[in-house]
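Presented as structure tokens, the chain that follows is alone, the form predicted alone.
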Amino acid sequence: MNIIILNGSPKGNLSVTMQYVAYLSKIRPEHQFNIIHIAQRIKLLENDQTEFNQVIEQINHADAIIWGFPLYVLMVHAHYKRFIELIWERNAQASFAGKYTASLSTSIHFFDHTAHNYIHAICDDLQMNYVDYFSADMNDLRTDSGRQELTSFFDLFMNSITDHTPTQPFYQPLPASNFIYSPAPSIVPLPETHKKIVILHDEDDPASNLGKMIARCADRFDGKATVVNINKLNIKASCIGCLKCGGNNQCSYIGKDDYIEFYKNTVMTADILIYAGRVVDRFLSSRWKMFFDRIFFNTHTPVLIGKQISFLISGPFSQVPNIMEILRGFFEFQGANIVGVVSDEMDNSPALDKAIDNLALRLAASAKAGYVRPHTFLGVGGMKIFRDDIYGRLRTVFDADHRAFKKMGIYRSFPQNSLSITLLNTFIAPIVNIPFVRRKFDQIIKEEMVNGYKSVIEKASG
């Protein structure tokens, strides 16, 4: 079979995902494999339509589809995704049509769920066969078991093409809104809340729905907020994967584009953030998504901490919740705290000023107080992935994050370093499970689980 593989790597055939593929091709040489490098060839293939045609074309001849991306950011590369928009642009989906597909990724599962969510949607977009994912760990290749499961995984996706096995859509096509945001005129301004804001944003047609939408939001603030819209800001390209930064947060980028500088002078010192944009395919816009890849010159040290975050969104927010899984992961892992969100889905103008006012209101309260609500899951296990291979495996590529969660206290929270757990698992875990010991304490287990709390509420007072 003619297999084209998508390569979503800034880094080309440099790509660990592309070793999984350089793999298959060796013991499966009855099929041709045929690499397309679709991020590092971004700007050639947005800037010249014939070899974007080419791309095409070659789609239109094969036989079956591979995503092959490693992770960036929680999602596909910003340049994969440019590719993904430009598609729908130019009016491409036709060659998708009908064809079996299936996503390949490395990494070290840092939310990789998403990046595949993402991809299974797009495929169900273009009308394609969806058939599986292979979420790898970036290091699998090098065992047996590891290239055993991508062995199948790979021929079993063979065998679905060869007996056109039926696949079942997830993902439904988004709605269309043919709402028109008009804020009311007037306008409480909140009193001088003496924090920084920013807002930030894509959007360069004010008289858009999201044009106006920031309006209202900056107006609330009465002009105290700083208003960026990041489509003009001089940032030359994403993250290029190089990993310069691991040992001293030092990008490639600096003194070639204004993104480190803004980033740590005007997002890093502000107290509450603002991000708005335009639902874009299955997310925000790839612009959006560079400016999120290009965090990485910080590498996994959390960089804003405390901060008070919310979201502006036009389009149908609420019918892709992988949106909001990827920021609420991000931004928790960041140590921050996201305070709400408003999208123009409510189809109400009143309705829709009403919530971005509350919104602003909730933000500046949240900021007064230093509001942190406790994260969830994907905050704190992610941040426990990454604290075990920052530690372990990745420590001597990124040593600037080793040095940092040092400073941080992150280690502090392996469980082995709290003396009371040890104690209580060397000493007291053993007697406990002897038989006898066992079912008294099993009697008893519920009251004590509670008492520990009773004396803080007896302490508590109005």
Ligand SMILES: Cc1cc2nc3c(=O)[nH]c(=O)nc-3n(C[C@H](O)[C@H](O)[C@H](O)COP(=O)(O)O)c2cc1C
Given for the second form:
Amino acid sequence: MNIIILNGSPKGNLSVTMQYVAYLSKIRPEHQFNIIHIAQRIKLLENDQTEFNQVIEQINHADAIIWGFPLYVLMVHAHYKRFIELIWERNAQASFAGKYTASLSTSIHFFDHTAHNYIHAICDDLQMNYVDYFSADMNDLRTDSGRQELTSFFDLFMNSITDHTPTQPFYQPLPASNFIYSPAPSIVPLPETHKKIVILHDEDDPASNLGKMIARCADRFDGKATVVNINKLNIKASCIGCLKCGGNNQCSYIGKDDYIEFYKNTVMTADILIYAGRVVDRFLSSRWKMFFDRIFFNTHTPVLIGKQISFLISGPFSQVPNIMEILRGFFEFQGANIVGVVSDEMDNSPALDKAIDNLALRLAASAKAGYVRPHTFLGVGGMKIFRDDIYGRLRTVFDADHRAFKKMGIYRSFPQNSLSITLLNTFIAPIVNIPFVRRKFDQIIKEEMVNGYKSVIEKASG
Ligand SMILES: Cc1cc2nc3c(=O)[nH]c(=O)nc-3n(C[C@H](O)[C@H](O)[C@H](O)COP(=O)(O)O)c2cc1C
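Given the form predicted alone above, I would also like to look at the protein as it appears in the form predicted together with the ligand.
What follows is the whole complex; the chain from before opens it.
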């Protein structure tokens, strides 16, 4: 079978993910594996139509397509997403339709599911036959079980093609909207706040819905917000995965473009951050993705702690819950507080005015209160992955994170570092679990569980 692998790693041949493909090609020599380096060559594919057409020509002749990519900041790499955008911009969807496909990623399992959700949705939009995903830990190929699982995944994928297995689409096509937002001319500005407010957007058309939403929000803050179009920032490209940042947060782009200075001086110093963008395919634009990827100069260290975050979105945002999953995961891990989202899906200008005005009000109130809501599984679970990996296998490469995690007390959440938990588990747990004690304990557990809260409630006053 002629299998095309669309390589989403900016490292090209030096990609870890492509080692998984190399392994498959070695153990299944009866198939032809053709790797196309997408993320690494995006500038060429974007600027040279012939190069892009050659990729599409290879797709046309393929029996199967594997989307092979590393996780980059809870998603696929920005350059890979740009390629996906080009498929639509250059009307090349038909070449993908009906092809059997699967996705194969490597990562440390931090939001790998959202990247696969994204690719699956793209495949459904392209009317491909999406069979399955395989999300390997970056080291799995070095283990017997990892190699066995990979082999089974591949063989089952090949069988599906031979058997013409029917595939189930997961994602409905996205609805189009022709709603035109007409904001009311009058607006009541919020009282002056000493908080630093930054609106970041990628909207070049001030007359679009999003352009008007941004303007309304800026007006509500009485012109006190710094409004920045990230398209106009000098950002050369997305992260190249060189990991120079690991030792000292020294990104290889230092001195080459303006991203890092901008991020440090404008984003990291803000109290309130409003991100505005359009839904482009199944996420925001690839420009936005590039903006998020480049944050990796801070590697895994949260740098937005306590900031108030919100989103202004144009497009079918509520139809793509994966977007919010990614944003929530990202900002919770960053230690920020998501205040809310407003999109132009409400198809009603006065209601949209009100929603934007209210969002600004809530942002100001949350900033004033220093409010950060407890994180969900996304933030709590995500941070535990980083804590364990930075303490463990990734420490050598990410020494800057290790130093920061120590300073920030992130390692203090290891249960084995808590004296009270150690004492509890060493002395109390064995006694409680003696069968006759346990029987008694089971009778009082519910009461005991609330006992610890009683004094808190007793002491509380209005
Ligand atoms: C900039 C950057 C961002 C990353 N983001 C994630 C992430 O969000 N989730 C995750 O599990 N791994 C993440 N990783 C780890 C890579 O996905 C992992 O190392 C992968 O195996 C690299 O594959 P490649 O060599 O094919 O590029 C990131 C790595 C880099 C360099």
